[in-house]
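Here we start with a single chain on its own, the form predicted alone, put down as structure tokens.
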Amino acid sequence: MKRNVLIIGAGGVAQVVAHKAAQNNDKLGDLHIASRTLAKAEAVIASVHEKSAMKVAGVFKAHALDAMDTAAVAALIRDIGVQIVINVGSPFVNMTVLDACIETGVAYMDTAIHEDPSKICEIPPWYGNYEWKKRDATKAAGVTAILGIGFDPGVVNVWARAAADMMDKVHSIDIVDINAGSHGKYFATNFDPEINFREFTGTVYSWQGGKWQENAMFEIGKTWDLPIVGPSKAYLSGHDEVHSLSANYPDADVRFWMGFGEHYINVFTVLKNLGLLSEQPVVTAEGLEVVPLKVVKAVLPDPATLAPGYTGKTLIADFVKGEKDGKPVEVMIYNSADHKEAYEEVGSQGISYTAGVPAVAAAILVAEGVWDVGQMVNVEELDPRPFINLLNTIGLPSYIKDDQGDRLLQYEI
């Protein structure tokens, strides 16, 4: 059994994690949140108390921390006595935080793959460039490290495993992410603009025919017939989960599809063609060195500020095809979140909600020993059943549609 949690980060996803951890602090113990800017961490705690989210009376403290400093992260872990770290800071800090967890022997989890600020779209598999190099170290230390436990990556990986367990052979895994909501702004991204744009400026990698296929962003589009939000156009995109699912299901085609409106595509294309999405520094006429991508981030709305006026729903689904007893099988597993409902509960919009709730579910399973496996894993390598059941009870129910109908996915364990 592990107790006491440190949340690293103080953005929209961290706010969701903080609220959900508070709602389950009877299982998780003392709570702590750390950010480079102490005031941001304190504001998250204040929002928790404003909504009386703490299930039982307990500790919730804020700390200032440079998460790029492994020694500082390790020192904080030791000082406050936590046994679980939920890293929802920038993907740039993954490896320093992971190293600190290995050093101190505490459980680690994150919601996105590590990124080097100076590089975009490295060679696949992306996990092989950083996290997977620490597999032996985590196992030697007996440290549970759960990679990519947001929604995508995260829940969609769990669904892929759940669907695969229903089949004798898996032929394809297609992940579809649609945001049918509206934030009312001329242009904004739903999470960190720098990370958002980095996802879509490089090569689109998918795993097809037992090898990596390369395409350009917005080159391949498809309309998907979806529950709740209806027919929706999505584009083949590069994404984290493709890089682990392809390793665990090498005989299946693995693709990720993201929904984009024409307005987003037009603005994105203009910014890219002007060089404003470059991660490489340039020098202005005044002699100032700036990174264009960081300038764009600075002038766009902070994603956390979008929540109060956000309306509509998200729809994320896995379409998995395969064989069972020699016959073709197709399964869709999905979830829909409501932006307004998310804001009313935790003060964040639906996309942050879907990313934050799964990390807390995983923390609860680690605390209870169910997912405390003492090594590094991607989510599809864990038993999906207790996780899906838990998500059903804490805000993100999973539904399945197959030849038996459309219903809640629930397991008897």
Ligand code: NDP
Given for the second form:
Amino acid sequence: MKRNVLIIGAGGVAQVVAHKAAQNNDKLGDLHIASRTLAKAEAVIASVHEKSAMKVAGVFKAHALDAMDTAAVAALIRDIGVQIVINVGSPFVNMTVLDACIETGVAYMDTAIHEDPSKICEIPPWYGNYEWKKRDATKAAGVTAILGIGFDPGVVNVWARAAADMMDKVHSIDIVDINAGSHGKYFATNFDPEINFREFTGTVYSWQGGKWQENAMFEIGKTWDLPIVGPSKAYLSGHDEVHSLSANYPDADVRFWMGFGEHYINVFTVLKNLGLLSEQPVVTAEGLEVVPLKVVKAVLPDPATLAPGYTGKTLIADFVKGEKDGKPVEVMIYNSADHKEAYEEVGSQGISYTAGVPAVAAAILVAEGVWDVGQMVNVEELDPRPFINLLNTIGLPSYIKDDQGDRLLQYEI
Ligand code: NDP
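Here we have the form predicted alone; I need the corresponding form predicted together with this ligand.
Below is the whole assembly, all chains and molecules, this chain first.
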């Protein structure tokens, strides 16, 4: 049994993690939130109290922290006595936070792959460049490190494993992510613009025919027939989960598809072609050195401000094809989240909601010992059943559609 949680970061996803952790503080114990800007961490706690989200009376404290400083993270962990760290800061802080968890022997989890701010789209598999290099150290310390436990990556990896467990052989895993919501702004990204654009400016890597295939963004589009949101066009995109699922299911094709409207594609293309999405610094005529991508981030709406007026739904699905008893089988597992309902419950839009709730579910399973595996894992390496059952009860139910119909996915354990 592990207790007491430190949340790192105080952005959109951290807001959801804080509310859901508070709703389950009987299982998780003391709660702490640490971020670069103390006022943002304090605002998150204030919103938790505004909604009376704490299930039982308990501790919830804010701290200022530079998560790029391993020694500072380790000192805070020791000082406040937490046994679980949920890292939902920027992906640039993953390795320093992981190092601090290894040093102090506490459980670690994140929702995105580590990134070096000066590099975009490194060599696949991306986990091999940073996280997997720490596998031995993590195991030697007996530290549970769960990589990528948001929605995608995260729940979609769990679904892939759940579908694979229903088959003798897996032929393909296609993950489709559609946001059919509207924030009403001319242009905005649903999470950190810097991270959002970095996802789509590099090579699109997919795993097909047992090797990496390279494409350009928006080169390959396909219309998917989806429940709730209807037929939706999505484009083959690079994404974290392809880089672990391809290692765990090397004989299957693994692809990620993201939905984009024409307007997003137009604005993105103009910004990219002008060089405004570059992570490399430029010098202005006045001698000022600026990173174009950081300037674009500074002028776009803060994603956290989109939540109050956001309407519509998200739809994320795994389509998995394979064989069972010599016959072809195909399943779709999916979830739909509502932006307005997410805002009413936790004060965030649906994208942050779908990323934050799974991290708290994982923390509960670690606290209860169910997922406390004492080593580094990608999510599809864990038993999917307790996680899917728990998510069904805390706001993100999974549905399955196959030749037996369309129904809630629930396990007898
Ligand atoms: P935000 O940009 O809203 O929040 C990031 C937070 O991290 C901010 O509070 C920021 O502080 C803080 N931070 C950044 N650098 C440091 C540092 N050096 N020390 C301490 N705190 C720091 O991002 P989101 O909440 O939208 O996303 C959080 C994470 O979740 C990201 O890794 C993102 O990629 C991931 N994500 C995963 C999804 C999934 O489904 N798997 C979906 C959506 C997001 P400050 O406010 O001061 O800048």
